[in-house]
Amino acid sequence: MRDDVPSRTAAWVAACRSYGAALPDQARLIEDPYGAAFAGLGGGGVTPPAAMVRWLTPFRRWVMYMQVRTRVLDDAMLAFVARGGTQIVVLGAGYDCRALRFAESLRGARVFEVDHPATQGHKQRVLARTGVTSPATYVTWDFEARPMAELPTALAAAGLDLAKPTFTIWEGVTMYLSDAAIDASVRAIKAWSPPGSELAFTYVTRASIDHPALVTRALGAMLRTAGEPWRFGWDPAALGGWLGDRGLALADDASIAEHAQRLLPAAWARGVGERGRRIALARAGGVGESIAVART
């Protein structure tokens, strides 16, 4: 993304989350009334206007995909909080609105949103226009200009207790980074993640980048046009060892398609065939787009 332009893909993700409201009850996994506003589709408010429901039809596949991806991360975060966790870091937050969507459930927790100043500034302006105040703590971070090794200190200065377990969400980010940036990011995350912490992140497989399916090629062309091409993917067979070298132990790894089969009626799950995007679970200390949850 350009330094002065908010992320276009973050706006697309926000819109897809919001338009889940147009799905029938049996296919609706999340509620996010805020997302359409960040993409300029909310008619000045935060609830998608009824006229825009027609917009959903040609993009239903992406709306369903985002329902599944978001729900898995929501469930992991809420489980962490239910076990007594009180700190959440959203890295590369985009227009994430979990601090608003789960304001009641997160009442005893602090949410720290870290993102580029252009995207974060746009988010704050949109929320101000709609009269919504997020309880999140914003940590502005220029990922191109500042080394990731400095981020743990910046988070601590913003109020993160580095001695307490933290749940980190790294959603829809890894595929845009270089190998070096991925390595630096995971090492920084580990630095603010004492025992009891968890990391949830989405990733695409290396094979889906090297040998993309037709729908992935179409998406890739759109992302390149937006200046946000995919660069990085893991081989799922190697992910456990890679995480283990950095102090995180992989506990589980499944595709978005598998989660769709678990969460949705069969007729709807068949439309979410995202096997090249995955979800995983890990713990620190072991040898060890997917969503991965890593525990320390």
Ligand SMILES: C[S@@+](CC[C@H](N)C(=O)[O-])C[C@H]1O[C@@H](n2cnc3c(N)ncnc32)[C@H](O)[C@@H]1O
Given for the second form:
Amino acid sequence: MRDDVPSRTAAWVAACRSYGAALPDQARLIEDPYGAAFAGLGGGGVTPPAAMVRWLTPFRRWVMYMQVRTRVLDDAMLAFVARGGTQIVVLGAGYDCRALRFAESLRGARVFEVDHPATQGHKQRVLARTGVTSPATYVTWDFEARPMAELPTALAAAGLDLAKPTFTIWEGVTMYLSDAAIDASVRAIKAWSPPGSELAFTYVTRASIDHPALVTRALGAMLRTAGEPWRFGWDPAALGGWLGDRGLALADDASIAEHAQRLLPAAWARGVGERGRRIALARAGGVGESIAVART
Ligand SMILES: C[S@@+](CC[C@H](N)C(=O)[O-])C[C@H]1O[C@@H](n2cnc3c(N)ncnc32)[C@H](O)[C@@H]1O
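Please move on to the form predicted together with this ligand, as the form predicted alone is already shown.
Below is the entire complex, every chain and molecule, led by the chain shown above.
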């Protein structure tokens, strides 16, 4: 991303999350009244372009995609907290407002949001302008420019207890990073993840970067213009071994489309999420339960 510009992709996905409010009940999986404000839309509340969401198919697909992606990670985080987990790290948090959306469920937990200074600064300004105080603890970090090996110490200085299980969320970030930053990030995550800790992340397949479908090529052109091109993907067949080499055990890995089929009525699940976009769940150490998403 550009050094001095808050992430535009973060604003886009946050707005799409808010626009879920315009969906009919059977298609709504999450509530996020905060997201639209970060894109400069709708002040502190939401002014969803209901007609756009209902009738403009490509736009609706984005909104649905965000419903599914965010819901899967919400569920995994809440399951961790229900088992007694008290620490959440949101890596590349952008305009993620879980600390606000789940203020009640997370009352006994601490949320640490780590992001690029440009994006995090914009987030804090927007929240201040709209009179919202987030209970999250902010840590600024550029994953490409600052050594990731130093981030565990910085998080500890901010109050993260490195001896306690931590749930790390890495939503919509891995595709924007270099190979070196990905490797260093996972090693850093492992360093703040004692047994019982979990990592939930989204990723795109290597194939969808190397051989993009038409819709992904169009998206790629927009992302390059925004200064946030996709750079990194994993081969799903190799992901378990890759994580294992770094001390994490893959617990679940499924495409957004598969999650959509599980979570939504068939008519709504159709067309949600390219098969090349996936959500993976991994755990650290031998202690703690699996966070694998229950399949029905
Ligand atoms: C698509 S946004 C996702 C934001 C959020 N996780 C969500 O799902 O709403 C990508 C995020 O990665 C962050 N990011 C990208 N490159 C980064 C870097 N080099 N250092 C720190 N953060 C970075 C951006 O600031 C942005 O918040």
